[in-house]
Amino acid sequence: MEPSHPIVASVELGGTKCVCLLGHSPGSILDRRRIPTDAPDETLAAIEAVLDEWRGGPRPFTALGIAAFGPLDLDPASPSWGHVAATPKPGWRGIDIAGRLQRRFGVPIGFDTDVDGAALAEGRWGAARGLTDYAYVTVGTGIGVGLVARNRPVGGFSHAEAGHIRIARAPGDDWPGICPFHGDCVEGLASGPAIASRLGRPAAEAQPDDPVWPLVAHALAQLFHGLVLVAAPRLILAGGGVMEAQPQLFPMVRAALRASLAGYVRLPEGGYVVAPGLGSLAGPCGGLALALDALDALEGEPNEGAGRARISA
């Protein structure tokens, strides 16, 4: 690693896991420490402990990025910026996740969801890298989009949450889902959670040929349709743990995706629903993004990457 690079300290905040990562990219990585992801005091806790030991440590981070699971309210006007939002998981609703870090260790913190972490580091790094306009679909747990557009990921009042959105059902496939939101939104119909129950069985156990691939794919494709008839990515990345244990759902879902859109719109040539570059590693470095967009912005100087991150600084 090249001393002028700064050392910043990434936190992947999962359903299900944390991922810390010290260093400066997928390539200069010091040291990477996993948490699992219980009671948010209990979790917070551990994270403060990793910090609070690299901070100490010979290479101290200068900046921290932190890409959690949302929904998260990320508008800086905000009084609850930082804070967990409507979580479907117990606990962690209204949790301050940002500004108790933040105020613990006093450096500029990039805070945004996982999936736009995972897009802006693809971008920074990985199969997204030079693109402007550009899809991270994570499948897992929870199935979340990071969709960046002109260089900067989507937002208005909120972020994006096409992992919710309705969407047509196969025929003749009348499963009622699982999200305790939406029940059939494409969350609770092809997460990993959702899988599981349609099976009877863990998703981790599912074979090649279940007959629940099929709906999984078309589910995946019909949220694909949307964000290429609503933005028009250059490339769709779909990873997350579904996506890697099961390869056999691209060519399913590059298929249903074409029936569906019926030569309507003509995609990019070449691969477009492809897998990561950085593979596993897109969720842990998009905290890495994250704190390198925190420094960019407070330095005034352009970005590298695939995006700006929310700063607080």
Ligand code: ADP
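Okay, that was the form predicted alone. Show me the form predicted in complex with adenosine-5'-diphosphate (ADP) next.
There are no partners or other molecules in what follows, just the one chain.
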């Protein structure tokens, strides 16, 4: 492979599993490993063992991208940059991920949330290719949003957490929601566990015409209403286990979004709320995009990806 197609390593650190990839793009993956997410030390040691093997192999990586469940400290000025912040996940709070891997491997590192990584992967290779302003939303165990504005995931003192915004409730619905922090935020109303809690049985057991879906569509449309007004994304990609399994949600969400906007904003032509182009590869490829962005930023390349990653060299 030419120098313009560097081999990079990617770690998607999820709540239940980690996917590690070696390669350059979704179409050129040289190796893939899956590791369960357990206690931090065991999990990080297992990731290091995979990366050690790749580093010593015939195609060593020149950069590393880590797309992790949050919340994360992404402030480059913070002494705890690269650490997990206030996660409810047992044992992981305050754990240093990016610094530990950087000290061990000494390559440029791109570090961001799993949804920001997935959004950047969709921008490089998926349904948002060529766009500089768009959103990637996952509706699964949680609801996460990677909102990309001018080629960068939005964020300031921290990454954005739009899945937890509070919304106008559907008329007549006063179910309290299940978010331990906010009750009826979007995640508390429309994530897989929220749907299961409302149904009293697994979300997968609801029929496509179950009365729960209009309520889920309403909550998601409220989130998208907010995204449209805040950042005017050109496209909203909606993935994750719930969207993948319940495609009837797409027309329902589009209709609810248009109703909520009430003609105030004219949305771009086309579906506007559509499935991610990389499907379930969007998450695992997030680390590849972050690693390539880190390289681009270091080389000061003004082309795609330059300056988008939260990097450490």
